[in-house]
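Presented below, as structure tokens, is a lone chain in the form predicted alone.
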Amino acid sequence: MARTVRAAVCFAPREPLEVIEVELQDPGPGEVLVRFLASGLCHSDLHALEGTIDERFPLVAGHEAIGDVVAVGDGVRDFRAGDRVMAFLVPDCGTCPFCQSGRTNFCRQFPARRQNPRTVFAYRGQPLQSFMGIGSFAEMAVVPADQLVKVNPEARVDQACCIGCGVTTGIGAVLNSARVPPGASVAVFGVGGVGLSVVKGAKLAGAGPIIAIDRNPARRDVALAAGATHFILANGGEDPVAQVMAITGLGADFAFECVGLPELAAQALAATNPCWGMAVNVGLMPAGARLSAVPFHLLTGRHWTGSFMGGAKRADVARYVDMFVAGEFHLDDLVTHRLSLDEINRGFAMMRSGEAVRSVILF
């Protein structure tokens, strides 16, 4: 039986979002029901709002959420009513070859359920898409079980449903993905959300120095509260990798690209140590990017890789929330402002404009 919730829609690509009330269906086999405590506002959702990648129309978006099972579906045994859980973007549906190599958190899942036609919201008969089969930009939402991980309920939830996928995206690309040893030389480029998080990892994995490198001088004293060491001002005239070869002498042994620029990429691949140095695609590119490089740079034993969620599955994401709540990492400098669900489209706009670093709508 189908209940009504508010959710913000966006009917088309580059529209404002539409806070209205919805239908939302029971959970299935497999899927859970869920309210939302908090859902953090992605640079992912931006993508998929301004049609730079791959969605489908109307959609609910929002995936980096917290909050409490309030029923389950037929099958469903490890989640119960009152459990606080997480969404995680990536499947984990366990008998998948990817599943099963104990190598990725890529799940087979993935791509089939982005093309699903079942819908779990709609609107005057319309479907309406859930972004990455969450749609937290709504109050409640039907969830696939392997999708959702139970958390610490100690967490404070305005800041722990970032963990959901910026966090846990930058920190997993430092301890996952490129495992970045003690005393190792670190480039960030780009301090958002994302940044910062791999600056809060790198600290975590103990390196240094660690740089970050940002076109906003704004992001300046946060990316050094966060454990940032140095921090270059990418339009200030000189070259941001001239300057990383200038703090590091060799190159950084590890160089993160956390905004989706392809330039970017290839500018963090040139500031890595030309022998060994590790550079690390993390931030998600608009479709139909394309990735080049100077072949020389490759060819003297550089590594160029990328990172999908952090190379994180839901374990890791209850890991790194139970890490915050013990006081390992702290997330005041990660989320700015806090917002009702009526003023997404102003937390949109504050992210496009660089006023934010994370909003969060508390619902």
Contents of the next structure:
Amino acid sequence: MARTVRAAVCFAPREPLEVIEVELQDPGPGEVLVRFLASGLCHSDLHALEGTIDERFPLVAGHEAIGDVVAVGDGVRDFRAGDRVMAFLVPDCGTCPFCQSGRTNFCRQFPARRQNPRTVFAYRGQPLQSFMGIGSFAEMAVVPADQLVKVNPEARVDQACCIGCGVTTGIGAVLNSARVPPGASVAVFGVGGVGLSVVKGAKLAGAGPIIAIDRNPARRDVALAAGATHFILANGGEDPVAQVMAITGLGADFAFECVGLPELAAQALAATNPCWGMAVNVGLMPAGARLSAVPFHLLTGRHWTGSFMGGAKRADVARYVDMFVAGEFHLDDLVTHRLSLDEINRGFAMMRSGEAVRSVILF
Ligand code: CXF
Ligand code: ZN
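Next block: the form predicted in complex with cyclohexylformamide (CXF), after the form predicted alone:
Full complex below, order starting with the chain above.
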């Protein structure tokens, strides 16, 4: 029997969200009804709401979420009511060549579901889209079982929810995609939620020096607390690339672009060691963006690559939650604001202004 839940709905790009009662259908075959406990506000939600990534409207955004299973649909064997679960936006069909490769999680179901999304919410008879098949800016949602993973229920939900996207994107970029070894020098261009998580990943890897670069001076203390050994303020003064060169001598062994700006990605590449440096694009660039770099920067042997969702699978998310519970990394610096669903527009305003590193909706 369908139920009514409160959800923050965006009716058209760039319009404020409206918190209203919507209809939520029962879980169908392979689906799970989840009651959310906490949902982080991720930059991709903002991109979706502003129409800079291709989304259909009306939209229930939200994807960085933790909650409890309420009920499961036919054929769901891996979950039952009461399980603590995290949502993950990349499915894990287990059968496509990417899932079977054992190296990447870029499951073919990801583009397939984006092309043919199913709808589980409705308002006055009108279907509402769920961002990335999740739609966690709602008290409850129906999510495909292969976009959920059981996680340690001891993790505090107000912080752990961020492991569902931003933290896994950052830590995974370092540990899975780049495989940064101990002692490597790392430069992180942009230390918002994802960049800070890259810093945390670099610290976990035993890297050093870890150089954080941001144009927001308020990010200095957070970056240093997260494990950065140096902070460069990119305020139009001395060139950050030259500063990275001065600190590392030969250029960083690894550089991560965490904002989503093509020019910053070229800077990250230039800041790496000319012979073996690796630059990793982590930030989501606007649709239509193009990269360009000085060809000689690649000719000498640099590697230029990217990392999508930290190259992680659902199982990695559960592992990172265990590491968080074990105190291997903390998220006190990442989650700066806790809000109710009714305050969600304030959360996005603080994301735009840079006041918040991460805001989390608590249900
Ligand atoms: C998303 C960005 C939009 C495309 C899918 C991956 N990453 C994190 O939120
Ligand atoms: Zn996200």
